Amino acid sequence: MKIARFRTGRRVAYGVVQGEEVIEIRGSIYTRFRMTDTKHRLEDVKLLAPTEPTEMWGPGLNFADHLEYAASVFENGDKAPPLPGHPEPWVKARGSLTGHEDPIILPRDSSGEVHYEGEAVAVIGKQCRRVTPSEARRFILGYTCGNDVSDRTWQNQDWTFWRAKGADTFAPVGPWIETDINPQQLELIVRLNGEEVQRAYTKDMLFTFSEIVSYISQQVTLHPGDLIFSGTTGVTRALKPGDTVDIDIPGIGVLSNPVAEEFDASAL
């Protein structure tokens, strides 16, 4: 089932998408809902992110791949760290949320290295604390698509993550949920302009989604609508204001953003 977080005039609801269009549902997607009579066609209401987080995380390196190039990127020599023994998750600041079709927006003072992180993203159904890895799925709602947006320079200038991955528009997430996927058997395809820029499987995920949210549930509470993102793999290249980003997930759906400066008023 596809679930999708949308506007319509002045109002915001909640959807099952069927084909080309969406049909309003009534209750609480994270306990009991049920699908009434009022349909709308997609093409006529805005998609927005499909929840409201409290709180979104990254796993840190999850892919084997990209240890290597995080290792250049990072000023650690051409040797790549070592295979973490556990999750590295961080928090993305929720202000970074945007949705489908949304621009991406280039803050006019980062280094002109704003890379895309094409990645799967798990949707958090029920609160859930100290969890193992084998009941972690049972507080899972579904699974969506998403982009770490990262800037490079930042990365590697500051001690946290809080600007280069938690700056605004830097969460695109959508464009719905899908409740009903194996999420370790996904094929993630990001393209820039309609290049294939880079391919991606959940299989080669080091730690699976599971053990993400298990692990983080030993400390912290998570609530519904928190966003666990899955990491990304490979090298990733800058964006520029035009470009286009496309993350494709077959099963799911296709998240689509366009790519913009940030207006400066004082050049007026």
Second form
Number of protein chains: 2
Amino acid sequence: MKIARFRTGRRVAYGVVQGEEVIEIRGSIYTRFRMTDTKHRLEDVKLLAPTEPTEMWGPGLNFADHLEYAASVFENGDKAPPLPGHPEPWVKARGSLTGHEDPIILPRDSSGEVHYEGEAVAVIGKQCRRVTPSEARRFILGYTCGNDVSDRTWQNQDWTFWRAKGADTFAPVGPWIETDINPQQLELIVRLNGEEVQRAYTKDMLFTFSEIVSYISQQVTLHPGDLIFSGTTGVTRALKPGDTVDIDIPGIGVLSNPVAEEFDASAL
Amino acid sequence: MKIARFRTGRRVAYGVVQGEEVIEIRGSIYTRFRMTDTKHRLEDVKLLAPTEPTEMWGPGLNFADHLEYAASVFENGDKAPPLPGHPEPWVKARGSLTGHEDPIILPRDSSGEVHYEGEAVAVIGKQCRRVTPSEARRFILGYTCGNDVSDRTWQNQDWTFWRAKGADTFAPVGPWIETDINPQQLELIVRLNGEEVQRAYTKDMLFTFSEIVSYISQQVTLHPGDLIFSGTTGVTRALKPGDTVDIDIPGIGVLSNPVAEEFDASAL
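Show the form predicted in complex with another copy of the chain, please, the one above being the form predicted on its own.
Let's see the whole complex now, leading with the same chain.
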């Protein structure tokens, strides 16, 4: 089942996507809901980021090939760091969350090295604390597509990822949540202006979603709607104003975002 | 004016604290409100963390004397890092937020080096983006007390502060917000079981609250209720079950929290 959050007129609602339609639901996507008689054509609604999370989490480097890339662009020169023995969670500042078709805005004082990172994203469905990896799965509602937009210069300079990965609009997530899919058997394709620039497989994640959720939950209570990114793979490229970046996970959907320059009010 | 958030029966309300009473308000503390005729004795309500933030922020090392201490306990041995040229913001995982008199729970798998960090905390009052330090002040509603509880072992081992400073209950904040106070002229006293263990002055902050808010706002929109910690000073000590730690800022109030062991359901 595909669950979307959307705006219709001035209302925000959740619904179930079927074909080219979204059927409004009544109730909570996290507990119990039923479909109503209200339907919209998808093209008539504005899809929003599919949840309102308490927090968004990344797992640290979670694909072996991205470790090599990270080593080549960051301080330690060409020496790849050792494979981590457990996830290295980090918090993606929540204000950066944005939706399908919303613009990724390049900060006007960025160095120009703002990269896409195509990822799968798990959506927490029920509050959990100190769950095991095998228990974790039943606390996950489903999976969606995410773009962990990252300014490589800030990522290298700063002590934390606060702006490198947390600047406004740096977390497009969507277009909706797929509840019936095997999260470790996903293919993920990134297209930049229609050209395929990345192809990855969640079977190559060093830690599965269940292992990441379990690990974080040892110290932090996870809440319904919290988002857990998969980590990214391989080599990434810089975005330019006018670009469009698509994160395509067959079986889930395509998250597509245009790239725009920041409007500089002070330059008028 | 002192603004508190509290539970009375099954309701959550905001109110203005006057002496031993809290007067319920109608409206929003961030826009416009008026006092109602409903009063409670403070001892009859449960004070809650004074806001529901989108995000909580720390400034990185923000007192020169804590830099020396940090150098002595962390990896770089006894060599103090250079004074930062700008704030080094980090996100304190929002789920760690807790209130006055709520227990700080020591995780059962912590190394035992869970320390208090007494701090002043600015409360954002209006949404802001790309404000200057001189503009920042009017986006701040007021100030409260905070305890940036930190597991020193995790802080040293992990790539990020996710659990070192983000574990459940590691962010006591309260007891209320004081709106009329000079934030850079505060004295801050920490007491552990009644004994003074820390005394600091916000005039010694390397970056003022206005400078920190301005710096973060360059890349991240700050929202009403967001909390900005001051950073801590000097040397800190480990907490034990049964301790009580007080963060006392004259002119604001006293944030007091007991310390408890984590209940281990699996040990029954």
